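The chain below stands alone, shown as C-alpha cells; this is the form predicted alone.
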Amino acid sequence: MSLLPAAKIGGRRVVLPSRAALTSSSRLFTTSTATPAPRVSPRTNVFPSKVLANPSAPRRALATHASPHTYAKLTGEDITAFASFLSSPSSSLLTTIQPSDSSCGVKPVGQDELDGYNADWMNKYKGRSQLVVKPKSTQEVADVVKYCYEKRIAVVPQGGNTGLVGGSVPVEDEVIISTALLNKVRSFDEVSGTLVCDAGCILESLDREIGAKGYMMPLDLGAKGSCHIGGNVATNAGGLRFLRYGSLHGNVLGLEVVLPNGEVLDGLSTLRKDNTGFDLKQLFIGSEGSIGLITGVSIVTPRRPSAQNVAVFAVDSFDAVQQVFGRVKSHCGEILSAFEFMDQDAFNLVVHHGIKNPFEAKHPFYVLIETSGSNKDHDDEKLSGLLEELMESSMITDGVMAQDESQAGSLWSLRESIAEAAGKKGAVYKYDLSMPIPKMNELVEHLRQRFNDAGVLGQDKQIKDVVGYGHIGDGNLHINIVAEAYAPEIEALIEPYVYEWTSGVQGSISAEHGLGYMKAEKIGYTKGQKSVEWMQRIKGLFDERGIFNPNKYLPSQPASK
C-alpha cells in the first residue's frame, strides 16, 4: 500500500490524498509512532441478584423454573417410517439405528458420521442424536415433523450449524432436521429485487447469484460461506450490513414455515405493503426454531453499489472511536454502509494469525469504514471532505484506504478474521451484547481487570486473551475470551458477571447471536418477567407438546399435552 505525496496540515506531517487516490489503497498519513472439549456446566435458572455496573438498576427475574420434558426414544420402526416420507432415503437419512424393514433403503452408519451435526463449530456444545433427516421438499419436512409430533419425538432444526450459542445442535438425543438439501432459488424479480428461495440456500451463494443481476443480499456475515438463509432468519442475524440495510424484520417479506404439528404456514408473500391482520412472519424471525421450521424465505434485496470504498483508521482512544463515528456519519450520510471497531488485542490476534498488517506502528484502537453508493464522483467528494477534517482535527493517527476490490477484501479480513483467529488460539468464550456505545469498551476493560485480579490472564495462564470488537453503528459489542480450555472455574469468573454488568447499563445479553442453549435461562437479565411469560404462552400455543428445540431460547416449561 503506497504512500501518497507528503504535505503539511497544521504543522504536522501528513499525507494528503488526491481526488484520484480516494479509491486507491494508500497510507493516508503517519504521525509519531504509538505504541476435545467437555460439556459446559449445567445451566441454572438464575436472576440478576446483583447488578455490578449500576446498583440502582431494577432486578429482573425469570418467569419460571426449568421443568423437564419427556420424549420418546427412537426405534427401528421410527427409522422405517421416516424413510417412507423421503424421496431419496439413502441420501436424506443418516442414522445409527437399524431400521425395522431392511428394504427401506437405509443402512446404519457409525456415530462418527453424525459428529458434524451433533457438535457446534466451536466444539463447545455436543449432543447425542442418532438420526439426521435431510428432506428435499417442504412436504417431506411436514411429513417428518407431523410424525415426530404424533410420537412425541423431540426435534432440532439445523441450517449451516454456524451458531455460537448452541441453538442448532441437540442437547440430548433429539432428531436433527437439516435444511441442507432445501437449496433451490424459487424465483427472483429483477424489477423489484424480490428473492424467493428455499431455507437451505447458502448466504454467499445467494449473494453471488443475484449479484450477477445487479443486486446483493441485505446482510453479510463472517460465516456467509456456510450459513443458510433460513438459519439467518430464524436467528434474526445482524452482521456487517446492518447499519445501512437494517434488520431482517424489515427485509423479510414472507415465510413458509412448518409448524410443530406438521401443518404448513404458507406466507411467502412478495408484497412490500400488506396491512391485513397480524404480521405472523415476525414471530418466526428470531424465534430460533422454537415455534416452527422455516422452509422458504421471501426477501427484498438492495441494488449492488457501483462505487465502494473501504478504509481503516488508527485512533488513540475509545473516545476517539466515538468522535470519528460522529464525523463519519455527518460527512458520509446515506452512503455509510459499515463502521466497525477493534481494540489493539483483537488487531494483534489477527496479525499473529497471518493477516497482513498495513500499519507500521501499534495503536490502541482501529476503525473500519465502508461506503457504498451509485455515484463514484459524489462518494469521492464526500470522502475527501471527511479525510481532510479527520486529519486536521487529529482524530485519527494513521490510516489506509483500499485501491481495489482485492485490497478492500484484505482490509475487511482484519475485522472478519478475529473470530477465526481466536478459535485457532484456544477455547473461546464468546459474548454478543448490545449497550450504549460509550459503555462498550468499559466492559472489556473491567473483564481484563477482573481476570488480572484473579491471576488467570496471561499467555502462560488459563486465559490468554480478552479482545473487544464490534459494530459501533448499532451498539453491538463482541467479546472473545480466549482460554486454554473450557473450564467451570473460568466460566464462573465470566458469568453471571458479564450479564449483570450488561443489565446494569440497560443493555441486552444478545444483540445478534440469539439465546440458544447458552442464554435461554438468562433472558431475565434483559426482559421482564411479564414479557417472558407472554413469550412462553406463544411458544405453548404453537408447540403445545414442546418438541421443537427443547431446553433452548426460553426458560423451560411443561408441555401442555
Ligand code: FAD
Given for the second form:
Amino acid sequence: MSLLPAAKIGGRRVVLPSRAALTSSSRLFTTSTATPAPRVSPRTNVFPSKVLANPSAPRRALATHASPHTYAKLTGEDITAFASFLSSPSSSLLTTIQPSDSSCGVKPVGQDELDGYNADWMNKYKGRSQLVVKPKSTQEVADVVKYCYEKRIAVVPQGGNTGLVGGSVPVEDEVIISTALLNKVRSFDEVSGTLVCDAGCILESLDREIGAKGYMMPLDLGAKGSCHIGGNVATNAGGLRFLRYGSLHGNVLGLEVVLPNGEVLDGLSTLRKDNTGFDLKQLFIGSEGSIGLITGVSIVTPRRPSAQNVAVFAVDSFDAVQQVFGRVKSHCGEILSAFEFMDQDAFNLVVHHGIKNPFEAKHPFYVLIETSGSNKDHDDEKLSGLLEELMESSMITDGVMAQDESQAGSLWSLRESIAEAAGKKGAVYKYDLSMPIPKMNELVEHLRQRFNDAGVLGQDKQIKDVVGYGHIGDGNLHINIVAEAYAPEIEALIEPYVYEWTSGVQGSISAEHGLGYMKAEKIGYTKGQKSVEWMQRIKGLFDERGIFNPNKYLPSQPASK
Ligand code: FAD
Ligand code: MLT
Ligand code: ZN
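Structure of the form predicted in complex with flavin-adenine dinucleotide (previous: the form predicted alone):
Below is the whole assembly, all chains and molecules, this chain first.
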C-alpha cells in the first residue's frame, strides 16, 4: 500500500477530507519551510552517572541474595508420571529425557527441539529446561503442578513467550508449563460483552472471534499474533489502547488459577460488581507466574467502534509533542483511543526496516493518534477542528491521515514495528518506564550524551541506536538501546543509571513489561522496603516451596518451609 501525495491545504486552512475522499487519499498537509529543531539539543551539563535528576529522592536498599530453595532434578520416572496425567502425552510432552516406562507414549527429542521454549523473544535470556509440558485442560495443569509441588520441581509458566524481561523462560532447568494447548473460548455473552476463555487463547484470535460479533478485546499490542491472554493478564500488559480502555485490573472480571500446590482456585466470575471479601484475582494480574498458573480468564470487552481514524503528525520538539497531546485530548475527548510518540531515531529505524515513510522531510518527533467512535461524521468534524487548530498554531509541521483500513494499518506499523526493527538490527537493551511526561525525552537525550561521551555510540560502534518512543498518553516511555552484542561493559553504562534516574523523578522502572528475571532485584527503585516485604510474604503464602518462577519478579526470600 502506498500513501498518496499530500492534499495541500490552501491559506493554512485545514479541511478534513470528505468521507468519499477518505477512501482514496491520505496526505493532509505540509508546512515544510520551517527548519527542523536540532534533534538533540546541545548541552554542556552532562548528567553524570551517579547524580539523580532529583538528588533528594529516597534511595532504597536492594536485596541481592540468591534463592534459598533447592529443587529436584528430573528423572525418567518423573517423565513417566507426567505422561500419566496427560490425555495425549505424545503431543503434550516435549523432553530430552528417556521415560522410565517406554510404553508411556513419550519419545525423547534432541535439545534443539526445546530451543524455542528455552530462549526469550529477544534471545537475551536462555535457560536449559529438558521438559516442556503442554496440558490440554485445567485438570491436567493441576495434576502436573501438584506432582511438581510434591517433588519440589521448579516450574515456569509460559504463554506466547513474547515477554520482554526474561520472565517466561527458565533461568536454569525449570519445567516449562506452556498454555499453548489451552486454547478454547468457553463462552461469550453478546449482551454484556463478557468473554470467558482458556488462558492460552491468542490475543489476536480472540479479537477476531469476538470482532465478528461486534466486540473487540480491550487491549492491543504489537505481539498480538503470538501472545496469550493468560500471558497478558500475568504481565498486566498495557499496550496501545490503554489510554482508552484502561488496565486489565479493571477489565478482567475473574480468573481460574492453578496454585503452586496444585489446588484450583475457581474465580471465573462474570459479574461486573462483586464486593464480597478480598478481590483475589487482582493479586494474579501482573504476578508474572510467581504465585500460580492462570488457566481461565473472564474479561469484559467493549463494542467495536464503527468509525476509526488514524493520523501521524510530524512535530518539531518534545515540548510541541506535549502541547499537541493537550490539544488532542481537549478536542477529541471521548473518541481518542491512542496517542503514541516516537523520536526521529525510532522512526528511522522502522523506515530502514522497510516500513513505508509517508513524509518527504525528516522531523524530530512523530505522534500517532487514533480516534474510535460510533459516528463517522461526528468524529470527522472533531478531527477537522483539531487539525485546523494544530496547523494554525504551528504545533505540527506535517501530517498524514489514513484514508482506509489498510492505510491505517500502515500508519500503525510505523509505531508497532519499532520493537521488531530494533531486534533485527542488534542486541536490544529495553527499558520500559513510567515518569512525568515532561521528563521523558530528557532521559533519552542524557543516555545519548552518556554514550557519546564514552565513545560507544555510532553505526560502526558498540551501540548503534538509542531510540525513544512509547505510550505518551499513559506516561510510558520505551527506550531501546540497540547494541552490537550484549556486553557487560555496555550494560554497566546503562544500569543502574537508568533506574536511578527514573527513581529520581518518582517514576517506575516498569510501566508495563514487568520485572521478570531482568528486574527482580531492582524493584526497590520503585517500591518501598515495607511493600516489598509484604509482597514476599504473599509469594511465600501461595508458593511456600518457591517452585513457581524462581529467581524472578521479587528479590529472593528465605524459605518458610
Ligand atoms: P509470556 O511471554 O509467555 O510470559 C510472560 C510472563 O507471564 C512470564 O513471567 C510467564 O511466566 C508469565 N505467564 C505467562 N502465561 C501465564 C499464565 N497462564 N499464568 C501465569 N503466568 C503466566 N507488553 C505491553 O504491556 N505492552 C505492549 O505494547 C507490548 N508490546 C509488545 C510488542 C512486542 C513485539 C513484543 C514481543 C512484546 C510486547 N509486550 C508488550 C510484552 C508483553 O509482556 C507481552 O507481549 C505479553 O503480555 C506477554 O504474553 P505472553 O503470552 O507472550 O507471555
Ligand atoms: C511497545 O509499546 O511497542 C512495546 O511495549 C514493545 C517494546 O517496547 O518493545
Ligand atoms: Zn509498550
